[in-house]
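As structure tokens, one chain now follows by itself in the form predicted alone.
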Amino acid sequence: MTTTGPVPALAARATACADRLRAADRVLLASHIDADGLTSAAVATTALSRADIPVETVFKKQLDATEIASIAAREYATVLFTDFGSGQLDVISEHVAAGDFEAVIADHHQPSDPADCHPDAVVDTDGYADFDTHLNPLLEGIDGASELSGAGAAYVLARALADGDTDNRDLASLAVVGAVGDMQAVGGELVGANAGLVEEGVDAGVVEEGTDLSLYGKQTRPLPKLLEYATEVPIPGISNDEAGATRFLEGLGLDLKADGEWRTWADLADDERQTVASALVRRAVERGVPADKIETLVGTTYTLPAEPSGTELRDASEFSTLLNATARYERADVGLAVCLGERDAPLERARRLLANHRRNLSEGLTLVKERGVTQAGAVQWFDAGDAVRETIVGIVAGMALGTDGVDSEKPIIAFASKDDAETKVSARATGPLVGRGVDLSAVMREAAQSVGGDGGGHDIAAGATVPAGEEDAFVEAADEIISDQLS
């Protein structure tokens, strides 16, 4: 099917990738383990299957030289990388040049420097390593941190793979979940190329875009918990105050319980929601919450109408959290199954993993509060050691940024033990910091390489792996780089 697709600037690249995949006898698909990686894999796997292209899907916590060598050892002639691959072209290009496999990449991370890659396998596109079957928004001037996620890139590819029987627009819902899970909502709204994916999802009837309370947990959290945990906009006397949240709700004169149990936001009628939201805004004003914060209490929401109301799958944000709770605990198979439409046992398993994930995040935040963060010039950092899983320490860091004792005006760096030899590093920033020049992808890559490691990612969120024992040297290097970026 010939189409300009949902992102016209990427149409030619998507077509080239689709043509290469159609020519393959079979494809090995490798993807990352977060919500964006899982949805990327689900979108691509579904599109390949619909095109009658045999596919095997594997997941990798990180795509380093060892993992790429293990992929090459599988002896697939064609390998599709989703939600990573661009930043590992220095290694991938060596395997391509050696004839180990042909690569197709649908990613949104910063590509490698062409000078670090095999010259026979890549070309230079505006300073980025590039090749014929490389689908990455950055190569066409589209921001990969806020305008198109890995799942979005996979969706653009899926639309190019479509034939006369299906246009694959139904996969837009997963692309939206991936973008939301990758924290790409700018001011709560998906923008740029992502907006085109939302539009296609709405047209296909698989996504609903609306305006509603912007708090997390509207589908599944009982109302007091919804407000108690609403730390996005802290409201004194309600946020982090179970009794206060309960008193607030009981004073509204509404019947907010059913059979003795608190209802959820999804259970409420429109007029009930309006009453609660208006009272919440009034309370925020009374308690001196800044006006710009109050405005964010209401925002754009993305709902999947085909999923049952009152479940994690109905809301894009809750769906993405459910997925993070699977692959980050070595159960990517469970998350993929849910993305592919399986329910019953996979969904129940995912919910159990989610409960465990929430406990771990809560314990991680408590650890940061108890240990505190260390200020180091332009950055701040904490070392969780083995007390926080290295697969979730970045989430903990992002949640901690801006809480009591953690400066929202500085990027935060978090360390967690991978094993005796290596340490995982995660870094998070804010939109205003990025606007002032912070690029954590460059920070993680350059600081890690200065101590014998490697890293990369996005301007607002990135990660690295460094040799154990080099944490202090890494912080010194990162501080120097960030100071330069902000000068």
Ligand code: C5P
Contents of the next structure:
Amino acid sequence: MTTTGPVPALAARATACADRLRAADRVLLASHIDADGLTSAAVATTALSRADIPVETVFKKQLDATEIASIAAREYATVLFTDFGSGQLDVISEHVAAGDFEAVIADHHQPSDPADCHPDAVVDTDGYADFDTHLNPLLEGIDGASELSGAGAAYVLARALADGDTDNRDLASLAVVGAVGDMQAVGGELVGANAGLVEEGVDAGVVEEGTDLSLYGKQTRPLPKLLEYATEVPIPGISNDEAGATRFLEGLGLDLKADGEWRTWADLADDERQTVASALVRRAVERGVPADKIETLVGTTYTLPAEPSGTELRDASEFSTLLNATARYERADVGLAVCLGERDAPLERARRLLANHRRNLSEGLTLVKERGVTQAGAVQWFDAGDAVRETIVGIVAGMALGTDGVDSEKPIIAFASKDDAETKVSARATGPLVGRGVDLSAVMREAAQSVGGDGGGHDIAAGATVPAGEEDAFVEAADEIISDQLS
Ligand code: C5P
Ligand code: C5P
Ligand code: C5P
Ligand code: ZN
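Would you mind generating the form predicted together with this ligand now that we have the form predicted alone?
And the full complex, kicking off with our chain again.
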């Protein structure tokens, strides 16, 4: 066993967190309701159980003051937060100072401002609130949006919790699913600390890294559907064109059906894949698709070799979407069970939820197309009202940012109704915008606070909750802050 762990810069923090957890009689684990939050919880609960530390797991849509108070009301002396907690250190620090619980946090979101926290419970690390059992890549100069996810932070903790019987490296596959689920792959590839986790997973035999077609659905979609739905790189005559995609495949001179049914990408032999991929690239060139877009048709893919071929679980990207389809629909129990290795009933249930999730994403994108986005200076926005669930409006906003009618040079803000009193806000940017100074975490926090709400997240993707009716004022405040960031 190494003494430094998979991310040396975080080793001391991981050790401090592990020591605190080992000293606990039992732990309440609270995690976030998305793919990264679910995999974070699966990694942490497995490591705690292996270390004989009893754990109960709860999931929260958003960790706000009310949720933290409900956690404090439970009879647990030690609470582990994964995939959130850092951005709520202002509230958590008050409970810690009051002796309500001891907190351990493994997260990758931007920590609170120290000035907003209880001074007895936090210290200031480069302008971020910090304390002694806080495992967050941003505190060590590692990017929390592209180099380590919540599940990655939980994995670093799991490695520190390992004893002589296990090294917990088998959990790296879940960490990779979490990172991919949080869209951390840069140009298709996991980088920085994430790459170190991939390496450990490869060594442990639970992750395979390869170069392949980068389209979503290689394991489960029949070939025509794979191509038809691949709209990240629109190819005229194939994308969004069922008949065109079918004609293209039929024209390749390959036998791409088995028992009359179209095969999947996963079913193809290497030479068949080569033929299809080359023809696809050729067609894209002929139809004038820009070279930089064509390049992204092929990229790094992450496979879980222990999972059966042709299932969602085999491909990190499809696995993460399956998980989003559970927890974002109040069925985190289903997603967690699948992460923990249960198959049969939970997997069947997850697949039904996935069909529903896909329909909702597709309907959400159609709604954005029909209603259009409104330009407001440095930002653009749309209001989905009750038509898109607040838990997936951020995914829809991110997917919309690459489509026609949406300016890819501006951040996008999306509203969805939570209830009569509150509105959920999601914001998404792009790598180039972040490079030019955009930090949506600050935008969401400051613009929301200016209208009586609160928010946070990452530079490239962030969210907030605001009082209903404050949407226009919010857009105005966000426009002003983004304009400042870009100047
Ligand atoms: O709460 P959490 O950190 O898990 O969510 C991250 C969110 O940021 C995801 O919805 C993900 O799609 C989004 N994201 C993005 N582009 C990136 C990195 C993250 O849209 N480059
Ligand atoms: O749901 P999730 O955020 O995990 O989706 C990740 C990505 O997978 C989306 O941004 C989208 O590009 C792709 N996807 C898709 N078709 C679906 C679901 C997801 O192409 N039905
Ligand atoms: O909800 P959405 O997908 O838009 O969230 C984007 C990012 O912002 C996620 O990482 C989420 O955890 C974070 N967020 C936050 N505080 C909020 C809402 C979202 O930190 N109030
Ligand atoms: Zn996350």
